[in-house]
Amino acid sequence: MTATAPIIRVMTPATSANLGSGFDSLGMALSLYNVFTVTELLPKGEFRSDVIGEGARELTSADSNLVVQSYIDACRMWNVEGQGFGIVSHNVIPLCRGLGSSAGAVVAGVLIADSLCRVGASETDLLRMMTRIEGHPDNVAPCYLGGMTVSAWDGQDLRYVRFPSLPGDMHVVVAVPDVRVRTKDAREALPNKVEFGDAVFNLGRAALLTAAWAAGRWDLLSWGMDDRLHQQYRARLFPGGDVIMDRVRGIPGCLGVAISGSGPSVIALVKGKPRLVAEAMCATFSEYGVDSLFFVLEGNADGARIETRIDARA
């Protein structure tokens, strides 16, 4: 007599939230992927976790694996019985660098729960669950859907729109310094109140950014990505943060630049050859005594992908 057990593989992209003016509402997927593979099914409550790459020394147990914890949370909130499993995480997205590594783990955990427990949740229900676990949608929405997304969350319900991808001659350059900024610290760096004029400024810039993206007016990205709500405070949390964006903004071909998520990575949208922008970013971090690396990525990244196969087991 044989039994069948599903083996699941989930790929989730890196993401860059905010894009400057769109605090907690805008985000885009980047062509850098983590891969999570469920390798075996185990009794309820039993999990095994192996991590290869980023976090291999830190995420040493299932208790510290956010995919597993998100799976458990989703099963509890869906009120379904979820069995245990063994999982191997192949992580290439840098941790605590503002590139959505935690959002990718949340998305993977929810998708695994939906598949293993046969919930059959709709796209909206999946995104709502991901947002409940993550706390805000700016990373999980583009991670799941791909492309650039605009989303609004009121604590219970979610509305979102996926925008067209960037054209093929545009690149996304991401500079990643060898410094970590915890999301908690980045949130605590923000003021409790903002000036009315700054709120009006950001409202106009975020509206311009989304309108320009929808219309393909890439020449307006620099204005649209400008911000007065959060970047001036978060730039102080990492060396070179207060100068790097001003330096990069003026380089030919750079259409817009922003702190990626809560930082410290910096993202630039570049038309044409990205080399000058990447070199300027890394040179600035080096000037402030910080090692860094850069990625040149596509601006039309796919969202999360899940594969399920049924294996016969004795």
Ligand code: HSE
The other form holds:
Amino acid sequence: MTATAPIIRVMTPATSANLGSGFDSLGMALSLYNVFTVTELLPKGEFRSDVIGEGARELTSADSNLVVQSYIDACRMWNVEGQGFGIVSHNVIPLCRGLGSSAGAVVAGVLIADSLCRVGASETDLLRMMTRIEGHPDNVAPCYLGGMTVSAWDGQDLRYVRFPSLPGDMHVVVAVPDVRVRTKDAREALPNKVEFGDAVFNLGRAALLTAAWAAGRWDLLSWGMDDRLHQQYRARLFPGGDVIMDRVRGIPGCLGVAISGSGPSVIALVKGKPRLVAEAMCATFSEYGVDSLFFVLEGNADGARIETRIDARA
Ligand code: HSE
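Having seen the form predicted alone, please provide the structure of the form predicted together with L-homoserine (HSE).
Okay, now the whole complex, with that chain kicking things off.
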């Protein structure tokens, strides 16, 4: 093999899925990033993986690297011959905390497959592939597109609309407890059936949230992000989960609060000073015996970014 120094770099934002009422359909991109760099081309089937930061101790092989596995899946489903590569992941997004780190890895793997194998997939085809691999669209869509996205997935096909990110005077406070919740467990905690009244409740709230976002009616977020489908069950999966959202709802400037994705992080959309909200969240986790950290973030408008420089082909 004579390939030399291809460089592909993909930067993926963290995401917060559901936004309360929009289970499996709404999500927003956040200003916190992982960066994946393909540093060398290798023969088909050979991969090398180095992880720096989050997951460095556990994601030690290419077999456990979700970017590599998503690349392999995408190549197989596109029916293209994908060669191997070496990749360095700089991970900042906490793992298994409901901030879309897995979705970001899927987005990166699909974008690398599209670029390296010269698939030339459209935006919709890329998102469809990302959703097939991830299983639901509400993290991959905002990760890839940025802003806030509304997506509907029928298991084969996808329809979506992207909305702009939050205005500049709004922050996203994310409190991250030092406990992990696997999405699989958080999904298993949900009931098989829901009351008709609860379904109607969420329908109204998710529709209101989407309309409020489109109209810039940020005063409606607290109603729009309310939920009766999933958060009450998931709040039991982490210490303080039952009380934390009620503790911050009344703080001045806190416009809406939700479990981020499948948890256990909690997000608040805040206008004005975010500090009081962040402190109240972390104080609640401390009260329940859990360490936590917080991020004060902005909405991300641009989504995933890919830079490629392929000097020579194998
Ligand atoms: N919508 C998904 C869930 C997001 O809440 O289970 C998790 O990745």
